[in-house]
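The chain below stands alone and is given as structure tokens, in the form predicted alone.
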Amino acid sequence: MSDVLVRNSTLDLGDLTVRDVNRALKAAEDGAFTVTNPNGVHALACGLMQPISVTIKGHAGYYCAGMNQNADVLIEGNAGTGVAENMMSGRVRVTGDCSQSAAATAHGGLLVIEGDASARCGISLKGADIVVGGSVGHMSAFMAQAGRMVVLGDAGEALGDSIYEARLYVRGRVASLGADCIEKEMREEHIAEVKALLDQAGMDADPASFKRYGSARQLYTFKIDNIDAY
């Protein structure tokens, strides 16, 4: 069955199971595919390792495009918890809003969210890039170790709590900064970095209007004087 599905550019979840669709997409070595009638199903288009293009016509559930590697996934709607979770490379784009933990532990690639992202966007980020056209919720970039996040809107409370070396850029208001996260100087190289990420995401904003946030590097090793911050 999977060989028949791979040759078909449209995969209808009204007729097929999620397992059928995922099996077909993982078996494809190239090509463009459209998934119709997703109706918020979970774990759709996960673990893709080939440079294929996948367009999901509607809302996706939990962990859509998780563990992505090389694929270009477009979600024309909203996405549930953990979109692009543990992504290694490739591109994932959401035209709507995302629930919590978008791009959790993602090592590489680019996640673009045209709308808002909920709590813990970029939690434990390990090297991927995230561009959010709207705002992000509380504790976004919590324990983010590497990578970059650009937010065109506002950020909720405790941004960058316990952050390591990830770089955060926010254009709007930040409700509060988390432990060991501070505002940093926005130099010319950072403006250029934001511009490049905005260009990749296809978003229009003045890169000089962003503020940069990162680690104060006070929590790297345990210090008894900082016990209240742990």
The other form holds:
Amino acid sequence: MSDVLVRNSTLDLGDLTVRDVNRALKAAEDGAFTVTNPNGVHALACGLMQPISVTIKGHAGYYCAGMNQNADVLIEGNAGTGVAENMMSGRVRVTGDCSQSAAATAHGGLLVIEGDASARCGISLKGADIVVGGSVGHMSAFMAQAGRMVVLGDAGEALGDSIYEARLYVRGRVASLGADCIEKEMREEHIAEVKALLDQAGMDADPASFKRYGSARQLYTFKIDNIDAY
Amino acid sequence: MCGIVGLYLKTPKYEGDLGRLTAAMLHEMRERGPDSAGFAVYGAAEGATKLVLLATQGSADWADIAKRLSKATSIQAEAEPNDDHAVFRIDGDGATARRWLIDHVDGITVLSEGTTIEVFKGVGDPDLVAERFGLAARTGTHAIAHTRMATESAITTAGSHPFSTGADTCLVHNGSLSNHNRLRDVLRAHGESFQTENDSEVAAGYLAWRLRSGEGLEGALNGALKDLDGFYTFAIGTKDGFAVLRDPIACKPAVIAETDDWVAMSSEFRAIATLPGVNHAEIWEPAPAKIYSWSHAA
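Alternative state: the form predicted together with the partner chain, after the form predicted alone:
Let's see the whole complex now, leading with the same chain.
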């Protein structure tokens, strides 16, 4: 197929390869595109750098919308491991559930998951925002450095283990907190922060009903005495 | 990395298509395990107990082995060779025959024993293994298949999955166990026999031992959560049941889908995407350390 895509066209993975589709999407400078018959294929709509919008009609495989920059990707279905991993900016929305490591190492942008995310959601988060309508699995926000994660449901074991400066908001039950992660006071600015993120995600919940979790800053990295090691 | 697929039919609707559907699922998991593959199909029960044997060097004198088995144990066997495998239909106790064959015949391994299960495996492209043993044409109630990327032991036919160490029981594994050597010794002391150095065979042997001790599948898997150390996603078949279990860390992927007609499990959704009626399936990721099981019994 031609590398230049007709604006607002539909790309059918029943006929095209993933490489065809990704190449065409990357070449587009604007417009809205629909991808049909994804059937769980991997690395779909990855590395998009233009402000296009992409709707994926069905379930996506691993690393969908990875490294996203500027694009707006909607997955009408579930997403496999590593959706929006290392996202830089833009928006990714999943109407179903996500497998593990959603938005891993993401630097910017917004990931919205309407269903549940499984283990390690937001692992090593570096500045992106995540809003999850359902629950997140164990070890979520492990070593999260920056960014915000809002969970309307529950969180699994070891939330925020070894967390740095990311801010976590959970409305439901937290099975357990990871090492050095503690519950923190929910001040006015935090309620405003949750409200803004819920608004961006188009989700309805009382921002004051969330609890905030973050770093106690007691691990090795936070001890000034350890600077002598260098 | 390995690929797992399992298809358990809840109704007879697709029994005639079981092999074809399983082969299509297996095809999607080739990249996860390109070095070898295998499958277990649970077909209609015949009168006889069946043992599937593999000639580890490529060929064996099956008629002579059947004769020796009969002489030593009085169990009559009818051998049906199939490439480097043979299906032995016997008129006696399966466990006795299996044990005798393992202990007395060089150059073979017993891949399965039971009234409904048949296991076939081979090295090379999973599609070719499926083709060689006619997976697509097979019929039955449930099937489990595996594509292997070897890590803990060599790429050999005998080291391929599924592993079956008890009657009509088999297991496929994605992951690696860290306490399999000690556990193998413990299980040997309890009378289990092992035919490879493979860690997954120990998991299969563990389940077979627990089931033989009179526990149900759920009890056996609860024991596995306690006694097996390592990473695993397991799919397990029994004569009339199917189960899925992930370790508490749950690094190894799994997805389950269920309709009124079938339950399917795979490492990745793309294998399940091939099934009829998938658009109406309930789809979820199995939670860590939670036992999912289905059974025709009860």
